[in-house]
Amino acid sequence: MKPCTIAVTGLNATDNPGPGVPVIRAIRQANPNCTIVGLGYDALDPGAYMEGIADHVYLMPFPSQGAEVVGQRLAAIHAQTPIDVLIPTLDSELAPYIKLEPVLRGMGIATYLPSAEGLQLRAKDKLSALSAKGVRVPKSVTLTDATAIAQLDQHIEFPVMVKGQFYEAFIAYSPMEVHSHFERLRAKWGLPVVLQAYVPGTEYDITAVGDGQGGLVGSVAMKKMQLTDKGKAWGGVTIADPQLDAFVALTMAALQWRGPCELEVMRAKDSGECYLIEINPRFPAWVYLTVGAGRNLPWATVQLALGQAVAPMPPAPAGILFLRHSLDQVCAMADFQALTTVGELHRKETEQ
C-alpha cells in the first residue's frame, strides 16, 4: 500500500473526546505505513502524546481566527511536513476548511468535505427545511433574542430541547427553563440558540460517508448503552435495521452530502417513525466502532479524497460492541515543552 501523509485534527481525548484519535487509529489499521500529522489546539491534548497515534504534532490557531490565519499555519506546516490528505474532525473547523479547500488543493493537500451550501442546510437552525425533501424533522424555533421566549407556547409545545449552535442540548419544560439554558448556551457558543420539539422514543446514532451526489458510501448505526454526565456515548452496540438504513439513505440523498457526518435519529415511541434530530458534519468520537464492524469509514474518506474509487458498503452487522475506558497518559516533560514553546512535536525523531 502506497505510503501517504495524513493530517487529522481533534486530538483532545478527555471525558468528552474529540474524534481525532479514533480516526487516526482507523487509518493506521488500514495502512500502517502512513505518516500521521496531528493538528491540535492545546499542548495538553492527550492525543499528542499517545504512542502509535501521531508522528508529528503541530498546534493550530483556533478556527475563530479565520480561514486566512488557519491557511497560513497550514502552509507553514505543509512546507515542513508535506501533507497528502487533511481530515478535520471538529464542527467549528468545517466552515474555514471548506473556504480553504481550493487553496489546499493548490498546495497539493486533498480533502473530502461537504459544500458550503450543504453545511448550511444541516445547521440546527436550518434543519427543518429538509422536511420539504421528505425527511421527517421535529418542529423547531430559532432564538436570537431572549424577549421571544415569553411567547414560545404559541409556536411550540413543551417540553422542548434547547440546543447550542455547535454543541450541547438541554431539555426544558417551561419558558423559565428555556431562558436559563438560552443564556448559558448564548454565552458559550453564541447565537442562534435552537429549540426543537421533544420526541419521546429511542435514539440511534449513525456515522456515514456520502459521495456528494446523493449516494451513500457506507454507514454504521449504533445504540448508546453507557452515557457520561454530558450525555456522550461511553459504550454502544451496532444495530441492523432496514427502516433506519432507508431513512439514512433518504437523508443523505436530500442533503447531497459529501464526506463524513453523524446523524442523530429518534424513533418515536408512539408511531415508530424516524425523526432526524441533528446532523454533525464530521465523524463522531465513537468512529473506531466502524473498524470493528468491518466498515472502515475514515480510511474510505482518505481513499475518496485521493480520488480512488470506493464501492458502496453493505449495511453493517449487528452486535458489535464498544466500551470506552480511561487511562493515565505518561509523557516526557520535554515533549510538552516542545509544544508549548515552538508549537510542534516530532515523535519519530525524539524516539530515535
The other form holds:
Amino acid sequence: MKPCTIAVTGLNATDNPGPGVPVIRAIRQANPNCTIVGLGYDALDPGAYMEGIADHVYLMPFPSQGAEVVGQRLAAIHAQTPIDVLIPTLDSELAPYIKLEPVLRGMGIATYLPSAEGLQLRAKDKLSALSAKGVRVPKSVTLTDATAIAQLDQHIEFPVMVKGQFYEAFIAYSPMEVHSHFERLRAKWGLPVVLQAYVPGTEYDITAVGDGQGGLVGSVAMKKMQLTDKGKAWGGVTIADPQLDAFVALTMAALQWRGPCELEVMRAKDSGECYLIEINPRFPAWVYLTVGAGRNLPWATVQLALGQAVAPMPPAPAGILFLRHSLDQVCAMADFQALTTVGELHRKETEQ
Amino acid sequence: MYEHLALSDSGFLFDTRTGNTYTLSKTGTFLLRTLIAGGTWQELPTQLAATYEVDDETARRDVEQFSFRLKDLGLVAPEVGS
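What I would like now is the form predicted together with the partner chain, since the data block earlier showed the form predicted alone; can you produce it?
Every component of the complex follows; first up is the chain already shown.
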C-alpha cells in the first residue's frame, strides 16, 4: 500500500482516555510507514507528546463552534499536511464531521462515517425505535424539562439510568435522585437527558465496523474485568458468544451502520436475553484489543475509507486480555510551547 | 455442550461466552476434564472412586455437588447431568 497520511482525533487521556491513541497504535501496527496527524483540543493532551504516535499534531476548534469553523481549520491543516483519511473518535465530533463529509471528500480527505440518519437513529433518545426492527432495548423516557420528573413513576419503573446526551450515566432510585443527576448532566452536556430502565445483568461491550448496507465488517466483544470509579474499563477479556454475535449482527442490520461504533449490551440476569443499552458512534478507548484479537478494526476502517475491499472478518477469538496502564512521560517544554503558541507540533517535515 | 469451557491442566477455567474465570480443585479439574473429553455424568462417580480412592457413596455425592455448582454458576445447562 502506498504511504498515506491518516488524521485521528481524541488524543486526550485523563482517567478516561480518548480513543485516539489506541486507534493510532492499531493503524501503526498494520502500517508502520504511514504518517499520522493527531488532532487535539488541548495543549496538554498526552497523546500529542507520546513517542511513536503522531508525526504532526494540530489543535482544533471545539466541535461546538460548528462545522464551518472545523472545516476551515481542517482546510488550513490539509494545505500544510495533506491528509488522506480522517477518523474522528469523540462523540461530539460525529455530527459536524458527517456534515463536512462532502467538503472533505472534495479536498481529497476520505472518511468512513455513518449517515446523518444513522447517527440520529442511534441517539439515546431515539433508541427505542430500534425495537420495531427487532432489537431489544430497555424502556426509556426523554427529559427536556425538570417539571416532568415528579410524574416519572407513571411512565417508567425505578431504578433508572440517567444518561447524558454524549457521556455519563448514573443510577437513580427515586425522582429526587433523577432531578439531581438531570441538572448536572444538563449543565455539562446539554439536553436531552435520557432515562433508561435499569436491566439487572452483565454488561458486554462490542466494538464493530459496519459496511453501511446492514452488514458487519468485523466485531470484537469484551467483558470488563477491571473498572475505574467511573465504571470505565481498565481491563477486559474478549468473549465468543454466538447469541451475542447474532444480536450484534441484528443491530447493525437494523441501523445500516457505516463505520466504527461501540455497542453496550446488557445480558439480563433473569431471562439471559440481550438488551441494547447504548451505541457510541465511534471506536472505544479499548479498541487496541482488536489488534490483540487479530481483528484490527481501525486499520480496516482506513482501508474502507480509501475504497479498498475488506472481507468480513470471522468471529474474534475469546480469551485475549487487556490491562490498561497509566504512565508518566517526560515532555519537552519546547513541545508544549509549540502547541500553546502556534497550535502545531511537528516531528516530520511538513509540505510548507 | 462444553465447547465454551476452556480448562487448563492447572484447573484454571475460562467460560468463553461470558468471560468469567474460575479455579477448580484437583478433583474438580479431573471431573470437568472427563466430561469435556466425552465422559458422561453417569460414569463420573466410578471414575472418581477409582482415581482418588474414595468410596462409591462419597464419590456419588461429590459428583452431585459438583453438578449443582456448575449449574448454579451457569456453566452448564440445568438439564445436563439430570
